[in-house]
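Read the single chain below, which is given as C-alpha cells and is the form predicted alone.
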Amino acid sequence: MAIFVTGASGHIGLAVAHELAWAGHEVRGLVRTDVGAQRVATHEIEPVLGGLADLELLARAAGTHEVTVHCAVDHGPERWALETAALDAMIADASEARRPRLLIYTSGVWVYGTTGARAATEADAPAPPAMVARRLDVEAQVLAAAGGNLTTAVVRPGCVYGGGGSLTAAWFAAAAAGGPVPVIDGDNRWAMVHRADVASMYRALIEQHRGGLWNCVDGSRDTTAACAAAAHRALGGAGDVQRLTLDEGTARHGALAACLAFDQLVSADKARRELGWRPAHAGFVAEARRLARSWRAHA
C-alpha cells in the first residue's frame, strides 16, 4: 500500500513507518529538515519536506495514499489550531477519493487522567488535565469523520520508551549524570509501551483497514520508582531515587508534572482480541539494561 506519515523523523513517527516500509509497503514521511530527510531515508522511506502549516501538500497526500498515519506534533502556541487545521485538509481529500482511504490519528493514554486500580478501557470517560484536553476534541474530529470512503482510527499509546528514549531518557540522562533519579511520587505507575510494539500495531490496524479509538499499552505494572531505579542500575548505580512532591516536580516540570504524576492502569485487551496484536516487549524494568545501550548511542 501507498502510505504517508507525518512526523516520519519522529520517535514514534520513525517506528511506524519502518515498520511499514521494511513490512514491504510505499512509505512516503512528512519531515520538516534535511536532517530529518536523511534520517528516514536510512530507512527506506521517501522523504517529503514540509510541515503542518503546508495544507496543499497534506491534502494532496491524502488524497492521493491509501493511508495517511498522523504522528507530528507542533509545540508551539498555535498548536492545536494547527492541528485541526492540517487534519481538516487530510480529511477533506481522503474523504473524496474515489478508492478507501485510512486515517489514523496518534492521541495518548493521558486524556484519562489518573486512573485508579481499575484499568481504563476505550469504553472509559476521559478525565484528562488541560494540558492534553483539547485533544479530546481532535479525536473526536478525527473520528466523526469517518463515512463513504473514509475510515478514520484513533490511537492511544501509553509513554512510549526504547530508542532515544523520550520521557524515560530524563531517568538515564539523570542516572549517568552520578545523581538518584528523580520521579514525582514514585509508588504511582505509567501506562507504557515499547515504541516497536506501537509501530505493530499500526501495521495491524493498516493492513486489517480497521477504525475507531483503540488502547496501545504493553500491561506492566511498574512503578516510577522502579522503572527509575532499574535505569540507575543500568548504567551501573545502585538504584538511587529520588522522590518528588507534586510541588516539587511542578517547579521543575510545570504544568508537565501533572500528567507525570499520574497513577494509570490502562489496558489494550481490545487490541489484543480484535487485532491479534501482542507486545513483544516485557516493559522497561525487565530490558532496562538494553534500553539504556540505545539510549547511550542515541545520546
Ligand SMILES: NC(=O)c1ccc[n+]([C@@H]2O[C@H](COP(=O)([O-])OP(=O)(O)OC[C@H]3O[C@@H](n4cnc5c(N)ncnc54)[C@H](OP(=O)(O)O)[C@@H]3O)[C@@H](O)[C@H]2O)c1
Given for the second form:
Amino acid sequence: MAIFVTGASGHIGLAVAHELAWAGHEVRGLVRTDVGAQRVATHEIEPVLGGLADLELLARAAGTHEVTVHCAVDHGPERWALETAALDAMIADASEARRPRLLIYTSGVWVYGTTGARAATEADAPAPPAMVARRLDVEAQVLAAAGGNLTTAVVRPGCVYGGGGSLTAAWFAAAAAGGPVPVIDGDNRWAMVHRADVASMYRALIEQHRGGLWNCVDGSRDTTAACAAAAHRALGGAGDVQRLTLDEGTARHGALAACLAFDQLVSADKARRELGWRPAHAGFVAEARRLARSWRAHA
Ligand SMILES: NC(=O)c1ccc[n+]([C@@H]2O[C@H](COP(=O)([O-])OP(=O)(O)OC[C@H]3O[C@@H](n4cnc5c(N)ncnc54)[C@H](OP(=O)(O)O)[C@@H]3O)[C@@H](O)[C@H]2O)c1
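For the form predicted together with the ligand instead of the form predicted alone, what are the coordinates?
Time for the whole complex; same chain goes first.
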C-alpha cells in the first residue's frame, strides 16, 4: 500500500513508518529538515520535505496515498491550531478520493486522566486535564470525518518507551547524572507501551483497514517509583528514587506535572480481541537494562 506518515522522524512516527516500510509497503514520511530526511531514508522511507503548515502538500499527499498516518506534533504554542488545520486539509482530499482511504490520528491515554482501579476502555468517558483537553476536539474531528470512501481511526498510546525513550528518557538522564530519579507521587502507575508495539498496532489497523477508537498499552502495571528504580539500577545505581509532591512537580514541570501524576490503568483488550494485536514487550521494568542501552546509544 502507499502510505504517508507525518512526524516520520519522531519517536512514534519513525517506528510506525519503519514497521510499514519493512513490511513491504511504499512509505513516504513528512520531515522538516535534511537531517530528518537522512534519518528516515536509512529506514527505507521516502522523505517528503514540508511542515504542518504546508496545507496543499498535506492535502495532496492524503488524496494520493491509500493511508495517511498522523504522528507529527508541534510542541510550540500553535500546536492545536496547526494540528486542526493540517487534519482538515488531509481529511478534505482523502474524503474526495475515488478509492478507499484510511486516516489514523495519534492521540494518547492522557485524555482519560486518573482512571482509578478499573482499567479504562474506549467506551469510558475521558476526563482530561486542561493541558490535553483540546485533544478530544481533534479526536472528534477525525472520527466524525469517516464516511463514504474514508475510514478514520484514533489511537491512544500509553507512555511510549524504547529507542531514545521519550518521557522515560528523563529517568535515564537523572540516573546517568548520578542523582536519584525524581517521580511525582511514585505509587501511581502509567499506562505504557513499547514503540515497536505501537507500530505493530498501526500496521494491523492498516492491513485490516479498521477505523474507530483504539487504546494501545502493554498491560504492565508497575508504579512510576518501580520504573524509576529500575532505570537507576539499569545504569549501575542502587535504585534511588526521589518522590516529589504534586506541588514540587508543578514547580519543575508546570502544567505537565498533572499528567505525570496520573494513576492510570488502561485496557487494550479491544485491540487484542478485534485486531489480534499482541504486544511483544513485557513492560519498562522488565526490559530496563536493554532500554538503558538503547537510551545511551541515542543520547
Ligand atoms: N511519546 C509518547 O510517550 C506519547 C504517548 C502518547 C501519545 N503521544 C502522542 O503521539 C504524537 C507523536 O509523539 P512523539 O512522541 O512521536 O513526538 P516527537 O518524538 O516529538 O515527534 C514529533 C514529530 O513531529 C514533527 N514535527 C514537529 N513540529 C512539526 C511541524 N510544525 N511540521 C511538521 N512536523 C513537525 C517532528 O519533526 P522534527 O524531527 O523535525 O522535530 C517529529 O517528527 C503526539 O501527538 C504525542 O502527544 C506520544
